[in-house]
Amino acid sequence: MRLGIDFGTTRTVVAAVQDGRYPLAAFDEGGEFREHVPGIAALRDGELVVGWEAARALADGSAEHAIRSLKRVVSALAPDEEVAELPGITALELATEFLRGLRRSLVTHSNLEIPADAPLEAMVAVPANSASRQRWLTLEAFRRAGFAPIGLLNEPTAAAVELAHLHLADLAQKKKSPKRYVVVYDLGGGTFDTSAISLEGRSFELIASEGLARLGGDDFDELVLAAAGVAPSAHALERAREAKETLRPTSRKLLLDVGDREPISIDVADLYARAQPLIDRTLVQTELLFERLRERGIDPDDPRELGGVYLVGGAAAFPAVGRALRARFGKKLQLAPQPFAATAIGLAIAADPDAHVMIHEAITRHFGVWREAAGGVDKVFDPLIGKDTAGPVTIKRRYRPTHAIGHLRFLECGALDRAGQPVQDLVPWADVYFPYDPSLADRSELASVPNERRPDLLANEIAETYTYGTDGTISVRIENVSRGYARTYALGALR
């Protein structure tokens, strides 16, 4: 069976591929069917429990330790880094165990008829501006959990596929005014992405993307508690989320029941005022996206080209978000029929070979290296691969060294400032050491070797050749051209 799985911050949603249809998986939770699994993990009697079982432990107080928004927690950690709230459990182990629980629930407690030994092929997604280590962790956790990942898409791209599936005849194939692209505004539980996706037949290409790695519905939950004067905890934040999701555009008061006192009444106007700075931050990113479209020769003010601004993600249902976006985009704003499920359905469509969907993704983050400046006195950042670059690409650098060893510190980031320096969501990659000094050419371990200034090494010419492949992998070959030796390093994958 093929599935589209949106491993979400607050909710994980699964859509199946069934004879041209893409039904959502519904999970039997105490006789009530739920179309998601909550992103909760807890330690109960020393045992790790996840999903609905963890939600019950959190609600009845039997959890010794608990976290909500599991995806947001693990995305901030290295794969082998321990989760502070769950002692002895690493980020990769936690994500894997959650997805194992999801697989078990799909087989034993869902409305999908899946044999226990059936291979489950999954199209999965990550936030467009997620770091490479989060992308690696996501795929590795799915593999270890018993799924067979068949592709990894950016979440806004998957949502655009779902939109086009519903309205393709009204968008790219409209004879009088075919739409050139759609903008997806994706506000989830933990992240915000806004992406422009081209529309041409059933081919989807990421044009540009902006976003914030840590802004989403979780932050609105914290505002609910702040407005009520309640200290944040996993239990209280879950109650805040439940209360927040009862809000309607006409709501004036919000009742928060945390269980240990009388329900607290919150003025909705005050809550929306507290939330407005967060919403404004998403609008700044959206305007930045439009500026990048102008740089590519696309006029975002031309209604004949813009197919719409598609509002998806669980947090998009927060009424203040829709109000702010309607004020900005008017009739161009389109709310997904199922905002929390749009990504999963789009993933299932992309996984369906009979849907004949073609997707072309570019990278959504900048990649570069800190290296010694000319003269070897300072360090400078060299941006090697810019966001929106599509492989394959080859990048070359030539220079003359002033130290015995080249220590290259690779880095990816969400943006560059006007001076070309990395800003926003910086994530370091592994360091690389290369022997500029020919006498060290045979040394395999260089990190502990004293790195002396060696002006005499200026007689050597060094060449770096970076290869960015169509599969997102990056490698670099570093060569001492003057002395005829080289080393090749596989740096990882960037999307």
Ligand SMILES: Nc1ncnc2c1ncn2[C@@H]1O[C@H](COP(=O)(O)OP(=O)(O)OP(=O)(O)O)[C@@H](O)[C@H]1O
The other form holds:
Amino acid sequence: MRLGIDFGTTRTVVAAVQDGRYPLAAFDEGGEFREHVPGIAALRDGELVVGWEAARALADGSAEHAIRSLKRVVSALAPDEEVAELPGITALELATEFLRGLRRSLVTHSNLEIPADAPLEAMVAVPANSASRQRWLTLEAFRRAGFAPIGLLNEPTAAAVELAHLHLADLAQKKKSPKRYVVVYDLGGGTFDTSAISLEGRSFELIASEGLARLGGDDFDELVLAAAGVAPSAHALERAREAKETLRPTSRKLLLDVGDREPISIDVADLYARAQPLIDRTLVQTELLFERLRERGIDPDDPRELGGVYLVGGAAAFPAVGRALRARFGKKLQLAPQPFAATAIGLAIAADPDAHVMIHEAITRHFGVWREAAGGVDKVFDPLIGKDTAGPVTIKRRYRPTHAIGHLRFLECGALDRAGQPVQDLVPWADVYFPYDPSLADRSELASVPNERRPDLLANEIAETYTYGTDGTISVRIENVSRGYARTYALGALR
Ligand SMILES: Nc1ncnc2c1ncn2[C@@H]1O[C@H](COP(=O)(O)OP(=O)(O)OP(=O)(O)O)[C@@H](O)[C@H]1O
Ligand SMILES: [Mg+2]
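Return the structure block for the form predicted together with this ligand; the form predicted alone was the one displayed.
Complete assembly follows, chain above in first position.
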């Protein structure tokens, strides 16, 4: 069986591939069918429980410790880092445990008929601006949990696939449809992503994206508690979320019931005023994205070029968000029929060989290296692969060394500042050591060798060739051209 699985911060949603249809998995939760699994883990009697079971433990007070928005917690850590307050459990293990629980629920109490030992092939996704290590962790956790991941997309691309699928029937009418662009605005529980995607027939290309790794509905939950003067805890935040989800565009008061006292009445206008700076930050990112479209000669204000702004993600149901977006985008705004499910359905479509969709994605992060500066002790940043580069690509560098050993410190980041220095969500990759000094050419371990300035090595010429593959891997071949020896390194995020 093939599935599209949107591992979300608040809600994990699963869509199946079934004869050209993409039904959502519904989970039997005490007789009620729910179309998602909550991203919660809890310790109960010393045992780790996840999903609906954890939500229940959190609600009835039987949890000794609980973590909501598990994906947000996990993505802030390196895969082998321990999760605070879950002794002995790493980020990778927590994600694996959650997905193992999801697999069990799919088999034992969902509406999908899945034999216990059926291979489950899954198309999965991560937020567009995710670091490589989060991509690795996601795939690895799915694998360890007993799924067979068949591909990893960026969440907004999946939503664009779903949008296009809604319109494929009319597209098929026309012989040749022109290339169109759509901007996806995805405000979820934990992350904000906005991406521009081009559609041409059944071909999709992610061409640019911006986003904020830590902005979503969770932040509105915190504001609800702040407005009510209640200290945040996993339990209180869940109550705040439930209250927030009852908001309607006409609401003036919001009642928060945390259980241990009289319900607190919150002035909705005050709540929206608190939320406005966060909403503004998402709009700034969207403007940045529009700017990038203009740089490519696409006019986002021309409806023939930019078809629409597609609104997905649950947090877009927060009335203050809808209002701000309507004020900015007017008629361009298109609301997903099922804002929670767009990503999962898009993933299922992408997983369906009969849907014949072709997807091409650009790099969503900057990748580069810190090098020794020629003169002093300073390091200079060399941006090797810019954000939004469409692979595969090969990059070359040639230079003369000033030190005995090349110590290359690779990293990725979300943005570069005006001076070209890395900023925003920096993630270091594993270091690489290369012997510039020919007398060290046969030595395998170089990290412990003291590095010194060696003006005499200027006679050597070094060539670096970086290869960025379509599978997202980066490797580098470094060669001392003058002396004819080389090494090749597979580069990877620290894990
Ligand atoms: N009616 C509503 N009003 C306000 N907020 C809502 C409403 N319904 C859902 N939300 C909020 O939407 C968020 C969840 O959205 P969604 O399911 O798209 O996120 P996710 O996919 O789990 O997270 P992410 O994509 O960031 O990993 C939660 O913060 C939830 O409280
Ligand atoms: Mg989401």
